[in-house]
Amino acid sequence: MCNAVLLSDHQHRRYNPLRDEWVLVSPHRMKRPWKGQVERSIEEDIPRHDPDNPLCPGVTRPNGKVNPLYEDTYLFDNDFPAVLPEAPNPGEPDHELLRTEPARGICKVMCFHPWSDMTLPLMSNEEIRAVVDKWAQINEDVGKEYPWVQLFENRGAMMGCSNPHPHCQMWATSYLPNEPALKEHTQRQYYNKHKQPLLVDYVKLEQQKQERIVIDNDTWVCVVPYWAVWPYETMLIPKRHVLRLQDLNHKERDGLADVMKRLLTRYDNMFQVSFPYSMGWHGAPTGRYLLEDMDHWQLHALYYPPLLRSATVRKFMVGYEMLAEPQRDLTPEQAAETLRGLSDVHYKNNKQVAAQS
């Protein structure tokens, strides 16, 4: 049995069964003074509607198309897609070390809300539920043709987001990208050995231990994974065995909206900023895989926030992480404890209440 005291004070490695890799945990490094890069304060003075913002309702985008006056979610084709439905076949390689293969697909952008200053944690549960429903619809519709539908959100300039308007992206491809291909292998391997999905067993384990759960409700668990790499990384997992977003029932969709709002509110409350992150959904592949047995998969969402010590000090994946293996400082248990202790009431709403009193 692992000694919790030793794990919280001394370096050790943890195994990630989803990626078949190890992560170095070095909690003693949190005591070192920080002399590295300090980010600029995150800009939050965002206008509700900007006639020059191509994601706002009624605005003309760079390609000349005009956005409708949408009132909830809005989905449209990405004006600058990374993949296109048609592309020439690169042909056979002239050496096995110089391989290529066709890459085809589609890219779309989905706006969460018509207001540019309205982030997910500030939206109502009903508005977030509309986002969840749209995600499920996209995964079902696009997944009829493409084997992988990647829904993801980059939030904040620190994570490469070029537009503050609340939105996410969808890239669907004719192949399984590296990460889902790896998870396809590891989850199938675990299922063949244990006759249970890996993440279904993992949820049961976390519910027993109660060490890394941040929040949960009747249908979902939000946990800092035992093998987390990013400082305040979290994973959302349904308590029931669910393969894909479109398989979520009414209660589970409501439960997901609830967990998302509570988690993202905690993120923002930590340093009282619009917390940057990259997030995305992983579920059973679609397209031709819809006809195959995919019971080894379990739907889950991943949140990768970079902030470590404050709103202006971030975690960098460089040096050792790029050349050897991932490394983190504070333990996942410490991160979960911090997140658990934060309020469900968004700091902006607290300020509004204080101003009115």
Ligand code: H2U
Second form
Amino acid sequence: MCNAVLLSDHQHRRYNPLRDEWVLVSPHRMKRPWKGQVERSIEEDIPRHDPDNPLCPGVTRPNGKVNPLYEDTYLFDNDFPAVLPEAPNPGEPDHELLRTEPARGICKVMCFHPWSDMTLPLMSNEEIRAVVDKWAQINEDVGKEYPWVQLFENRGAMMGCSNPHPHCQMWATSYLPNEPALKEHTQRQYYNKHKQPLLVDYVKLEQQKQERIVIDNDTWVCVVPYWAVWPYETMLIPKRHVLRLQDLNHKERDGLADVMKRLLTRYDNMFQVSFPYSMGWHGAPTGRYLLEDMDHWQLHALYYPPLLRSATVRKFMVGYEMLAEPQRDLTPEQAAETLRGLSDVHYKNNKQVAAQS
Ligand code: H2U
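Moving on from the form predicted alone, kindly provide the form predicted in complex with this ligand as a structure.
Zooming out: every chain and molecule, the one shown earlier first.
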């Protein structure tokens, strides 16, 4: 039996070289009868402008600050930051099992668009490009001081998003958090051994195999990683070796806007709902690392959507995942095939076309 058939029919573990951990894949479970209801969720009715929403243009936030009448993106300091630039040093630990270390940083919020009923896949390529440019600018500016700049978007209440207005967050810290610290280690080890960046080699492999690529263009590849944990998890990786967002050239920034719009449209089309996810960027660390050789890094974005079978049936990372290791039923190849088969035209735009004709 060939390897591909074995992997699509039988349980196995897959290795994630970026996190140095394994995921259990159980494709045979996809055949089990599903008793859970498969239903479409009710569309949220979000007003375009809400004078009580602190992310809208012209609104006075609870702390008295007034948002400008912004027309594209808007960046402001988070009024409830998890980290501040200054804090008392926690001091030396008195036992190795009770360690602390200082944590300094800043948190910002970035609105993508002045309209609350807008989402990235419904925005034009030019509007998404403005978001990409702003991300690159933030990474460059804030990265002058901080070694880690985490840009991330929580979309949908299911992922803990507190506000329907299209936005993301930036938390910059004086240290490398766990995930980037782990990737710093694994990518460096791979580079030392192979003299090539891990994710540059990985993209070449995926281009050869053509099993997990969802979409691509001249400059970017969107793939369901071989080691994906979330059902429809994807990774966006530039085709060129690029360390950081600010290193993307004009063509790559346009290419990113294109690939994001097409991926997010497919996500929304899957269950005809604004597909929830957490996404974020990982690139070479900044701050003091700007002076070091960081060629082992490759820029990439991660999309972690929780939905599995319908707009309301999600995957939970509980039980076995919390106590043993991540597990998935659907194989990454099956997920990629499903995403590939979905339309590039957003269902909301389709409805408009239907209503006009
Ligand atoms: P989330 O939707 O991902 O929770 O992000 C919204 C952020 O906006 C959140 O971090 C901030 C919250 O602290 N915020 C402000 O900074 N000012 C406000 O007036 C409301 C929300």
